[in-house]
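Read the single chain below, which is given as structure tokens and is the form predicted on its own.
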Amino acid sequence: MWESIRRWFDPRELRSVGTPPDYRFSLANERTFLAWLRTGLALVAGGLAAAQFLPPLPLAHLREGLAVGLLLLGATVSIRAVDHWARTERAIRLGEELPASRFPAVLALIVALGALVLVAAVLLRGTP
């Protein structure tokens, strides 16, 4: 494990890797990164607004609860995609296969989940 961070950190060993690729596929590679970065900050926005704005919901603690849980969300969103963004780039200097993720389904399950969690909490908040 600390193996896989400190590549983070180290370009000279990413590069010393295999062969230089095709610049377009590292710079597809570098904007595929940056766009889950931005879902990480998003979520993280996501979090700090519902601690901050949302009103008490009918459920104890579910407005802290979703709060954090977006938090965490976005953090482990943004920790996903340095290192997927590493391993993307060794395999294409090394010409293997893209590895593969199951990340994105199950990011897109949780968020549905929330969501469900929310149109509940609203429709009981909507019931005298």
Contents of the next structure:
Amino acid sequence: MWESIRRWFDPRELRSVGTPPDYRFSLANERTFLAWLRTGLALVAGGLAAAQFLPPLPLAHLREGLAVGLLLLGATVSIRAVDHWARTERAIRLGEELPASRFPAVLALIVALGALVLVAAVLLRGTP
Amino acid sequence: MTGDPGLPAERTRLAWRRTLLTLTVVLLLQLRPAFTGRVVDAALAGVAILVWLVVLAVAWRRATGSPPRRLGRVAMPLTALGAAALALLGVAHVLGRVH
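Since we've got the form predicted on its own here, give me the form predicted together with the partner chain too.
Now the full complex is given, and it begins with the chain already shown.
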């Protein structure tokens, strides 16, 4: 794990692996990273908004739980984005297959589950 | 190189600008509780501003510079870590309010 973290910050390491690719592929990889990062930042913004603008929900600390969950999810998406970017860059330079990942599916399920919890909370709030 | 070499670079610069804009929105949300007068909230906001400034200083060249053909190795991990740091500051803020 520390090896891959060191790799994110080591310019020579990535540049010495394999052969330099068409720079347009690197730029496309960079834009994919940025799109993931914006996804992470949107989750962080959602967490901050939940903490600041939601009224207290019927279940104790549900609001705080949702906020912390969204914030941690946003942090995870951001860190995973840079890891995936580095591994993709490496694969491009080595001519290997791009790294496959279950992460997008898992993230979609978590977000859907969170939305269902919120729907339940709103409906519970509606009934006296 | 075939095709237009300028467009991928331009698209990448614009993607960086969108990302920095999103980061700024997160910062503004982060600053909001600082106006309640609690010292802890002001301190968290101060740290958030510092994180934002560091990311901006590094990533701005990527967002505006000449065609970014060389990989910006520091800008990418640093921006991701900055986003994660803002998230953890938010967690600290929420946990600081739970009684």
